[in-house]
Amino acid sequence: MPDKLRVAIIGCGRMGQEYLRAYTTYPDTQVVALVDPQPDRLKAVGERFGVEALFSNPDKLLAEMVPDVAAVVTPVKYLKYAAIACAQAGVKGISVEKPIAATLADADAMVNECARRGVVFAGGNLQRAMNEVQEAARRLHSGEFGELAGAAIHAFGGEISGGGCQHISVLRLFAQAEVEEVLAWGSPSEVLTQDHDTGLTINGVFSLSNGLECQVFGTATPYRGVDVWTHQDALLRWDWAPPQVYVGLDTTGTRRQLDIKYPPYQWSEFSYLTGSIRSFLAALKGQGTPWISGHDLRQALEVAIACQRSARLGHVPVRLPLEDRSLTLYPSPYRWLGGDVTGLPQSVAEARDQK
């Protein structure tokens, strides 16, 4: 590996600019190229970050240079084409944002192409990559809190592929298991029949490969994330923040919270994007695996599709992996097509000086 990995950012919208901020901060990476179809924004972002090699599409980038790393931060509709083009051109490491695709076959194509070519394929900005989430999982898996006894997901609704991939990814990490069967109820009925997941709420049960069952609450509870508990009366709770850990009860009968001294990590100003990118770069150097992988994103999409399918069929059990890889669940139009198309464009002035 060179001292500085050469990085191309494909997609220079709001999230792409967050990747740019990170990659231009790290001492072991150098952003060498930007790709975006909007010429005014591309020029403004290039000037802001001092990047001179600007391209309107991935083909033009790859015809002129093959970077070590490609961070694909486009709307979901364009992820597959960009990721596979980069893999076939010889890019060593590729990351994509969430959700990975709308159709399972497209997710398969990206995962399989990268695996076939030995490309490190990472996922994006998910809380599974938060340093504290990884540390809590490590301590749980070491047996410190006892043997797992159960799990629950709270507030699984709104976007079960675009946002729900956060819950599914944390659940799989904590449980060290895959979802093998889904039994789901979906509401409201008019949303359940649409082709995208905006506004869809799911209640149900996930059967996991380790024998546990995870209760799924889409309707309101006091929490919003993932709980796992053990036979030794420990509870780990991820609620869109560093996980809280409780063991036993205090004298008032209230769960006793442990003071978990999570180790600090460098570049925490980028929040959980730091863990995602830094573990990805470490994997490129032969040190471990990405904390979010393309496989993780594919699994989250498959569970979301299974949820919609179970609910549509009248809450019948649906086994995973799904045999029909043509099954599709579109994310919200904003995630699928981007703000430029769905009425939330970024102005050139904002792109020039986004805080």
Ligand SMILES: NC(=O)c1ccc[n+]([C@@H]2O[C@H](COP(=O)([O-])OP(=O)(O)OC[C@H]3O[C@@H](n4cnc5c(N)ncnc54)[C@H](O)[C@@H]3O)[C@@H](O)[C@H]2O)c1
Contents of the next structure:
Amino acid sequence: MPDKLRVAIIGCGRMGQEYLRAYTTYPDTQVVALVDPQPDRLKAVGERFGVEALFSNPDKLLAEMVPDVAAVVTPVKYLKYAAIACAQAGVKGISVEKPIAATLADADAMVNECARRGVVFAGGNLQRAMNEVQEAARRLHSGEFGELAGAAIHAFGGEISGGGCQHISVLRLFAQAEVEEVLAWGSPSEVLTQDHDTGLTINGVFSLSNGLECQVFGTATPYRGVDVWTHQDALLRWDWAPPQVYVGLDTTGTRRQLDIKYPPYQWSEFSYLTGSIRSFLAALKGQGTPWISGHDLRQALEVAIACQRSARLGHVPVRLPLEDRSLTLYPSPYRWLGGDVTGLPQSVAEARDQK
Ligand SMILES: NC(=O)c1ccc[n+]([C@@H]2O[C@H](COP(=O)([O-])OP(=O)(O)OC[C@H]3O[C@@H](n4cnc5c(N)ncnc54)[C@H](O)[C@@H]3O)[C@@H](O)[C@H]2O)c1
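Moving on from the form predicted alone, please list the structure of the form predicted together with this ligand.
Now the full complex is given, and it begins with the chain already shown.
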């Protein structure tokens, strides 16, 4: 491995710029190229981060140079093309944003192409890869809080794939298990029949490979994340923040919160991508595996599709892995095609001046 890994950022929108902030700060990485089909944005972002090699598409980049690392941060529709082109060109480490794809076969193609070529294939900005989430999981797995007894997921934010991949990835981490079967109810019925996940509420039960069941509360509860509990009366709660741990009950009969002192993690102060990117780079250097991998993202898509299927069939149990790899669930249009929640892309002036 070279002293400084040469990194290309493919997709220089709002999220791509977060990756740029991270990769231009680390001492062992150097951003050598940017790719984006919008010339004004590309130029503005190149000037802001001092990157001179600018390309309008991944093929032009790869014809000119093969970086060590490609961070693919395009809208979901274009992740597959860029990731596979990079793998075939000889890029050693590739990360993609979320959700990984709409169609299972596309996710398979990315995971398999990278595996076949020995490419480290990572996911992107997911809570599973936060340092605190990983540390809480390590302590849970060490047996410190007792043996796992159950799990629950609360609220996907109305996006079982685009948002639910966060929950499903954390659940699989905490439980150290795969989802083997889903039984789901979906509403409202007019959304359930559509081909995207926007506004789809899923309630149900996941059967896990370790024999546990996970209750799924898509309908609003006071919580929004993943709970797991143990036979020692401990509860570990991830709710979009460093996980909280409760052990036993206090004198009023409510759960007693442990004062978990998460230490400061290097570089976390400037980027929420730290755990994701640093574990990815460590894996590239032969140390461990990415804390969020392409495989993890593929599993999340598969669970989301299984939920929609089960609900559509009239809450019929659906076993995983799904046989039909042509099954498809689109994320919301802004994730699929770009822009933000309102459908508006970031202006060039904003891209140039963002601090
Ligand atoms: N993990 C998270 O928390 C999170 C949050 C927001 C968005 N996302 C994901 O990040 C990705 C990007 O989102 P965004 O908010 O930055 O969108 P964005 O629209 O701001 O930026 C996307 C950029 O990709 C460019 N692009 C389009 N096609 C391309 C191609 N073929 N090659 C190179 N560049 C291309 C666009 O011109 C645009 O500049 C999406 O996959 C989205 O789902 C993840």
